[in-house]
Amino acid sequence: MTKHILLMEGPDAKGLIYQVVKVLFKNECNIIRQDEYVSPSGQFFMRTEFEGSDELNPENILQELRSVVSNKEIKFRTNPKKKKDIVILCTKEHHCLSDLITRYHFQELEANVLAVISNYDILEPYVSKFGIPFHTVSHVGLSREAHENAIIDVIKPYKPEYLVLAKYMRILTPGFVNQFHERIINIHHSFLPAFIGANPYKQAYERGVKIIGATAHFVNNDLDDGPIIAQDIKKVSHRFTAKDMSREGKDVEKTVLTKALKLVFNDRVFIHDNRTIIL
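Let me see this chain alone, in the form predicted together with a further copy of the same chain.
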């Protein structure tokens, strides 16, 4: 038996679940887990893990589903549980990067780290220990666009499915973001929407908050405004300076980024209306 994951999204309609389940039943597939959600606005989402005989061609299932389900707007994707290809961008801080690299090295990341790109060479010695290509693309002396184009030139040959911004500290232009629509995942060091923009820990200190946090989100054209995938927090006290918060917040940042990537890499995340649906 081979395992498949079926992802559906579209306007809700009567009998949708029945029609899908019927196709799977007729093809002698065994549903392992099925989760669905209908948004208040009437959008239907379903994620189905099922097993079929090794000879089963998911493309046939898809075709059958498309012909059976009358509403043509519905999209199907099947994704056998395979590892995603990713490229990681970072700057100087290692904590998110090293967590991903360590998991990758020990084959616990549901992704292949094809390369690491940074605008500094600080993390090269660490990354190189693990046989992962490291590209330094300095921004010095380059316009934002020129720098981004240089990065894109490095990324392109790797054909990654996702870009992971593991504390990449430069703002991306819409031109860059548009080339990787809904495929860039960032970790922001605050519980968004609090402390949007630069120096969130400094902002947090100045506001005197008792919790700090981190947010992993897809990047869209509005800074720090993309669909949120995961968030978590850590309690702090008046004794924390902005620097303490920054240091102590790192553990939350890496935990949240890793959690978000796990969800994305396991095909559990839908994006709709600037929100994530996680099934």
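Please supply the corresponding structure for the form predicted alone (the preceding block corresponds to the form predicted together with a further copy of the same chain).
Nothing else is written out below except the one chain.
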């Protein structure tokens, strides 16, 4: 038996769950888990994890669902339940990258790390120990667009499903983001929407905050304003310097990024109106 995930979203209507269950039953599939949500605006979201024979063609399931559901605004898609292929981008900081690679090495990441790309070669010795290709694409002497085009040339042969920004400290242009629409995940070192941009711990220290946090989100064309996937916080006090906050915040960043990636890689995240629905 092969496991699959069926994702469905669109205007709510009577009988939607019934139609899905009916089609899966007709194809001798077994539903393992099913979650659904209807937003206040009447938008329906459903995630169904099911298993069928190894000969089952998921595309046939989709065609049948589209034929029995009259509202053509409702979207269906299926994904095999498998590890996602990813490429990681980083700069100089190691904490998020090393955490991901360690989890990958011990098969806890639910993803295949195809390569790591950086604009510096500082982290290459560490990454190479795990047999993961490391590409240094320097930004020195290049325009932002030229640098990003060079990165895209490195990424394309890997055909990743997602890009993970593990403390990649460069702002991406709309041209780059649009090539990987809703497939770039970033970890930001603050509890967004507070303290966007650079030096958030310095900003937090100057404001005398009592909590610091981290936010994992999809990247869009607005700085640190993409749909939020996961967040967490840690309490601090007036005794903390900006450096103390930065040190403590790194642990939160690792935890939040890992949590977000687990949700995304398990196809539990829908994006709707710059928000996420997590089932």
